[in-house]
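Only one chain is included here, represented as structure tokens and corresponding to the form predicted alone.
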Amino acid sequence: MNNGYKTAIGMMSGTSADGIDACLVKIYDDLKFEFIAGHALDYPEEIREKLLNIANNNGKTEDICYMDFAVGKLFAKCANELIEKTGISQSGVDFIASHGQTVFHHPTPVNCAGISTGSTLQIGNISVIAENTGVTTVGNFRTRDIAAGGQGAPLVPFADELIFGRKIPRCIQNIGGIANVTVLSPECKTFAFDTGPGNMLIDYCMKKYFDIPYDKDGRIACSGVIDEDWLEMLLKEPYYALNPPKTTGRELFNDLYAERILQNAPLNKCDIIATISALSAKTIFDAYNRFVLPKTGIKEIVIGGGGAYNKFLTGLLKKYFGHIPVKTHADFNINDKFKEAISFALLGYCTINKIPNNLPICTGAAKRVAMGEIAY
């Protein structure tokens, strides 16, 4: 170990499948960290289309096989660009920790021939990353937690607890493709779960009706009106009432789901975006009332992810939560763009040092385990 710390690159690509975020950090023995630099690489449009096709359960085996290696090369490219950008040598990086790209996540056990198990698949092969960077690479974090009976998610709460502590009762609310919350409080053990769709359904509708990938700053939603009747219908989705621990993704909120709910949508396209955006905000608010506030009071909410830049969405959250302040990671001098990449660097540090890095109360695993596999 170098002077009580390791230099690491953390890498993340979320359910929106728009690209890769990478960060260079120093991680110290006490798991405190220092952010050095970040770098992002957008997926080529052809790659993104293939990824979304696979994630919507429309890919062939050969597609998944090829994309595992192709995405691995893109992760390696992103890491190498970050190394070049910072001027550090490859030998100066102790390890890379990559979340990879989730293409399927089904933690609920399925039975076949008497074998019952949940499953998850992240592509972006870590051997490809290691070979193309010359740096030891850690990945496949979620599989060990599922093997231990967990949901394989959420994993970022481990880092949330390290970063924010538990002295002040607060919620760390990520709004990516899927929205998820980490509850940190001295009044209860840390717990976390997916509240429902974040940007996923919004992005689908933006592409379908406006041929643009997302609603920048929530401008389209702001020009529409929420259809309260349709929103009430959407809120009847059974997932929202399930008790934590729970996770979700494109296995539920996929293109087929979007097309099904759009059969009852209002005619005005802007109203559709406004209502789908309100769905994300309302399911977050309802989840707090159902599952968070009965366990602990909350002094503040810290929003992160792409949804934090959607003024319509954040405006609704501020309205719903009223007296509870809604802040961003910037208020804590944390780079929101690379927060999840930082989290996986911390998880990778634990893997390298054989430190348990899951939180069973968040994932539902039977025990604490050191998640992650290593390609030297």
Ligand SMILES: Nc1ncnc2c1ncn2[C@@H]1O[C@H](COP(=O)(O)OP(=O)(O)O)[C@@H](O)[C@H]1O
Contents of the next structure:
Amino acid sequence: MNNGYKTAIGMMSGTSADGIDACLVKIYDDLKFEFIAGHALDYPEEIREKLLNIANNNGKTEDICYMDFAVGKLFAKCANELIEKTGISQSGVDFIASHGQTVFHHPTPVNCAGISTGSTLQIGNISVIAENTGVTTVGNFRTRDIAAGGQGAPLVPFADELIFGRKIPRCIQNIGGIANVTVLSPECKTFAFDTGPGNMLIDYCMKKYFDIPYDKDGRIACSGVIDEDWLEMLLKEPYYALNPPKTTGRELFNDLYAERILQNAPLNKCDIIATISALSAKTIFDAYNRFVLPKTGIKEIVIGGGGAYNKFLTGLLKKYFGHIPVKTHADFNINDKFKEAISFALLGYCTINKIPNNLPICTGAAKRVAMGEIAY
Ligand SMILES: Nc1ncnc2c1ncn2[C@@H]1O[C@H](COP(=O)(O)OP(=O)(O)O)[C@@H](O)[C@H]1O
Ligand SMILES: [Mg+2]
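Having seen the form predicted alone, can you show the form predicted together with the named molecule?
Complete assembly follows, chain above in first position.
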């Protein structure tokens, strides 16, 4: 069906492994879109634990293999619930585009049995999604970019450029498990990189000290005091000073990392949460000063992802950036929670239409490619 637009479902689950975000969007031939509805499915506790276990390199081959199917079924469930919620039929959806759940990402080539290669793995099998929804499903975006010599990340800047354009110099700051920025400006080519941890270390500490998965609205952080000495120590992590392009993830900021830094933590549990949250805000601020402002001035910052709801974190960003306004995607009528899911719907539209959808300037790929694989 083509009335000048396609109806699509975009689905995303990021490094937080908190759950699946799905959105229903209309995508027009000129790549403009209209958000219709969103739906989220939290991972059941046992699934999340298993995923984090695998992501921390503690999974057996059979765990990864079964989880590929189990997570595929959950993605399908999430899509079906969204379809039901909106009252359209399966046949009214032209395609699903699913990022899947990353369990391993090492794009830099290593010697593997005498063959030099990078690698990435997103689970949540697209055949399982297609079969359980009855809708053609696109997925496995990152592999093609790595095959073309890229980092397979970041992929969202392609959508950021489509959504915001480059006329006004802006930073689009996603605060997921990891925090990443896209710099859009007429003064330079679009570039993007991971600034460091977003919610990942906060979530780990919330689970450890409060036995709850995250710091809702940043309330616990707000009740603590930043330990400036510990913060200074944490800022010495070499990743922050590396020049972009750079990406990071659970490969660095994992449980072991958290335990190592917590050896020097203050005694008060709320102060730990305040300081570890300040680390996310401060590394964003430092990264802009080091790597963005020398290339372009910025008129505004647009934050998104789950971290946009953390008032302690956003309050600090507003304080650090002073006169530069810190907005949210909601200020542009884009749902903060579903922005990344929307981005993958746009990427999937390109896959289906064979339109190149990587930005080599951001991923380091040797050429533009149409990323994504299709299960009909
Ligand atoms: N209301 C909220 N207050 C504070 N933090 C939140 C809130 N909602 C979500 N988050 C944080 O955002 C994280 C999920 O963000 P998300 O953008 O989905 O990240 P990812 O892409 O890594 O999955 C949660 O793990 C939590 O830390
Ligand atoms: Mg998430």
